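First, one chain by itself in structure tokens, the form predicted alone.
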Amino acid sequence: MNKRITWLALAVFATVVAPCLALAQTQIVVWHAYRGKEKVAFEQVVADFNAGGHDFTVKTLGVPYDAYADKITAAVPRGKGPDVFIYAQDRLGGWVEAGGTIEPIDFYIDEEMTGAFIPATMEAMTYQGNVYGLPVNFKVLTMIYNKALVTTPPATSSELVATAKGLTDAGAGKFGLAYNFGDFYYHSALMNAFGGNVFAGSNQPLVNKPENIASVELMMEWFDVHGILPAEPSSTLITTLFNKGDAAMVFSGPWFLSEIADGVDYGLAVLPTIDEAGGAPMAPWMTVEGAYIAAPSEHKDEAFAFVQHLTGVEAGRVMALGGRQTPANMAVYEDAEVAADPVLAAFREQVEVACPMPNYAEMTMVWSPVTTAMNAVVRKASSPQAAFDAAQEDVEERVKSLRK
């Protein structure tokens, strides 16, 4: 009798329970580089998805940021990577052209779906007419100011210089403005205001165009003529100056907020317009964290289902309020709690004039030569024109090597 009961139980298990276990074993893996509050919020989004009754589950793996891009490039084409990975758009073109890493997702999307996102963030996910991912969050520079020193943040470059001059005493180590002006990423906001860029229409590099030179000349005027910027500003120096009340205004992104000391009353405002560029706004480069489906994934439908959830309104709300991130989905900012957050509102306003960082494969060839040029100009070892002419030659040689 006991044996019959045992065999009957095994039969029931085989016909009812076992198939359910087989379904539960379907799992997609997602790579990310989030830390701190961002990681906590992201894991909450994943937990919410896994609790939603899907016939598959999501497992996450955090990868150290410094090694992340190389790990994707090495592992994914060999089928050793995740089903989904989250990364900024600056490597998109390189991955597309190398092949084997990501594929277009145009099959899965329509205008209603893509229309939910801030338009520029979808532009960042597009390469040569095809969409390769959906935007999760964006990051841009904006103005961060000490309310004890600045009552009304300057709206124009003339007001910026006037305000900063009144708050600068270089001999005492006090400056009206502090940002890493010799860093090309930070300089991009001024460059874009002049209508400058690093490509001529498509993927042909043109770093020494007149608009770029004009932006560098104005930067040097702020530094050398008006003296409102500290020499050799590092991230550590800028943070220290701001926390001590020795820097009234900073151009930086959301990452800087976590470094502000308790007790410093700060505000955020959009970057000023540039009188010298016809009143055009400073337009920082926007980096967009996209969710991409790995080309070798054997679970692309499930992967896209998770990507949809990750880039949706509810997930965006969790990541905005819990992770202090700025989601790309526009409807997130209609949430009353999100809309009432001055930090999130400020970055949402700033992104309206931001420019997606170029995602061409050639962009990786630009950074080093232009950084060298910026350093030469700041050290007064070269004129802006001469430094950027040299950078142009260097970039062209590097691109030739890339194409070989």
Given for the second form:
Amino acid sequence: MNKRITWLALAVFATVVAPCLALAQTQIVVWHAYRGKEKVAFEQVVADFNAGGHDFTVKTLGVPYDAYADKITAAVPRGKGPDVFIYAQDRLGGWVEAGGTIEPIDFYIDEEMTGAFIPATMEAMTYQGNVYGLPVNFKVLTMIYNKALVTTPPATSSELVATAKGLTDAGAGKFGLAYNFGDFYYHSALMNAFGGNVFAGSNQPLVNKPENIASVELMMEWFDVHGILPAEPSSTLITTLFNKGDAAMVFSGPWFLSEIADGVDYGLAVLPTIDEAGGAPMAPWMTVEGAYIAAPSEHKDEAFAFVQHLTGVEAGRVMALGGRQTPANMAVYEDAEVAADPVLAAFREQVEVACPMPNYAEMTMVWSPVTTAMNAVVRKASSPQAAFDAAQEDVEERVKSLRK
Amino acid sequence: MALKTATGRQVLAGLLTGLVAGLLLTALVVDAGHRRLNGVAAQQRAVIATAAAAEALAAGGEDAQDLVERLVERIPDLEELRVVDVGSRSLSASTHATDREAGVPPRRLTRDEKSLYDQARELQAARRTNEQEAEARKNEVLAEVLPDGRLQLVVPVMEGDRVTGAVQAWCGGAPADRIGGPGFAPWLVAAVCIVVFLVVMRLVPSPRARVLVSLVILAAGLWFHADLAVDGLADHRVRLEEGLRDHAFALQEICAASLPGVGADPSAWDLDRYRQPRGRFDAAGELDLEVVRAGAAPTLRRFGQSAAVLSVIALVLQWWVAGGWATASWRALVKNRSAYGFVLPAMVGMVLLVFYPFTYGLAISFTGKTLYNVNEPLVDLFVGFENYVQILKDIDVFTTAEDGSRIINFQSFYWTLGFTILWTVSNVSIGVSLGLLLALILNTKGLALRPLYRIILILPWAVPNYITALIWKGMFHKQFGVINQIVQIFGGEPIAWFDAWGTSFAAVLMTNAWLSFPFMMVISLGALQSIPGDLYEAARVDGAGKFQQFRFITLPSLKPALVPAVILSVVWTFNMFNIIYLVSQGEPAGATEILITEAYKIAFEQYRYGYAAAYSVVIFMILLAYGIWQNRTTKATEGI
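Requested next: the structure of the form predicted in complex with the partner chain (the form predicted alone having been shown above).
Let's see the whole complex now, leading with the same chain.
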């Protein structure tokens, strides 16, 4: 009889009391959209943190990327979300404007802490003067070339055109250069080289600046006059051409590397400087994955401790070597193993000239009109000036109807 | 029909229902309106007190800690004050007893006080944003009701144009005595309506006239009541503004007694949320009735609109009861109660999963909801029919270019609507003819390998349509696409499919035709096989030719199956998002955009949720009108 009671007590303890004891420890939840290698590296970072003897644990939840942003928008302000979430800076402005989503972290940080990061990545985390997150990884366009076709990557736009022309045979479907030139995100590298921008210093969109027009004209010169680019470049087409050896050079980001077929010997190089823009380097827009603390979180101090770990050197090393990501923490690149990696080194070098993609909420209103303008220019339905004047009008109207 | 037989009791019941519904609902709105005004006034009192304190602190001249303590002691509404400095992240002064536990101010802020620091930073960012944008949009005075009912106000500490810190004040809650409300007006209106109605009943014998007269009486009564309520609200507003003015001048006296140099102009304390003077009264204490009225106008207009909507609801209810339909519905409900009991679970499901989201979408369409105000209550964003008006008045399909030529404005609603209709009609025609043709071929007696053909022809339907769309998109590529390579084999020039409207339309049309014929083919094939063979035999005996057999036997027999299929297909094609979004992407310049893709872009690229909801409601209305019309002309869903 007694034995039975003991067993019963043990069973009760095992099923009811023990989990309660375990739950007594604070747990913070982190949402992310990493997959594959990146996910493995991220889980590793979290496991390291949990093994680090903190008085709370971190639990991760992978969210499918398509649904991720909407899920944050819907769940976080209602207090149903995570304590920390990781997302690119392009939605930052929108979430701050909507309110109740992202906690400002100025209070936690100081200059010593922010100085550890690549300055432009920190800029991406700042909205209207306030800092909302710490940068984890960045993604940036660079030049990827087929070593079998290009021995020395071109350093200037003139060299680029000369090299590309020698490798182009449009009739046979061979091109010296391939990139998604009609897509404004890819075009940004040229635009920034000319000193262009789509905002007038603040959150007032201004897309028809003379610098922007000049950059579009140069793009058209490459495409139309020199004919070194394939028409209607979709990402599938560019991948196919590059893998077949029919495109010698490509402007693309880290996502492209996993698409390259085995057997293609490729190299990475910094995007060329633009002679037409006085020798300024092509400066692509970069996206920065930020780790943000959810505004309704009840464990903000713990959340910040984790964010600090996640953006630290140790975590950066794991993500760089394991996840093949490019951390924003500069000290990561001083690690011997990371420094020896040509791919990581190339992106690190490229980011020096990159500009953060604007994080204003108004940016979303810019995309569609500039895409229309780029398409009109590419199919020669309109001059760059006229197309971007029309785009400016369109953007202004959209912004006006949003702010009213 | 039912009106003719309406009894006196029914009509009276109708009037009473209308009165209860109309007056009760309006009275609730009036009450809510008064509460709201009281709440706003209470908050404004707190703003005035906080602004006075901020002015005293800005004047400085003495130790901040002494000053805040004195302010809280002297100014009646102020219960607690805290001053934060952003640059040094410190608490400059505080009257909270608990704050002193972590050290006497001025001292550095602790982690628990982060929210205080964040509020000051928020005000800094608000100032920046408002400076950058032409019109102020961000609040520069933060107000919040604390859980205990007190108000928390935060105003910036300015140094020139720069925000360097913030003053946080806790003020007493709303005044306890509730002033204003609907009063006796509803009772009075109800009594008058009933008396008038009873008199009229004696004079008018015809039931139909009685119902109409009772409707007029209710409408007049509700209108009169709403009018009284509007006046009441307007007066209440003026009284509250007077109260605020008196409050400000009382504070001035207090300041004059103890704080030299503070309170030269009490009207400067009466700030709106963008920290601009509201201008309701001037330094001399004169109330500017024009400004008060102008400030009240939007609220009153909104109230008028709600009253109108509620009156219509009341009149419909009255009509429903007076005409005897209410009794009939009730009887049917009682008689078939077990049947209704069985469908109840399904109805609950429908309400939760269909009607609730639908109604919510409908409600959003009457608001100005955008990304910026997504967390504000819908009632505050009400804009009436503005979104609809804006959509429907977009009639500039043609714009004149600089050289005088007319160009089509592809962004116009009517262009998109026209294109959507063209897209639907051509797709359904192609789908039906191709499907029918293939079905006729497949229906040939003795056709070898028929099952194989059938499977092959159904395949396009079985593949997910976005995959098909992306494959077709690739096939339309200018240089590498298979279609242009075929064109080149025959000696043609490669076509840039998405550069011109016509070819772009042809491309999406081909893609969708590929996707839509299998459905029509399956439907037609099924119907063809059910046509009895003796009909054809009899026709042959009568000497009818092949074409006549098709025209007078096959087609009429197919109709009952084809018409519903066509209706379905029209609705699907009208909203065929994937093909347009993935294949043509609206190119060139939005010329091949259909209504549903446009609505998507408004919602998720421009973040104008209210406008996009109105757009969707317009799409729904168009399809509803089409469905009703199609049903009427073909009686498709009857007698099959």
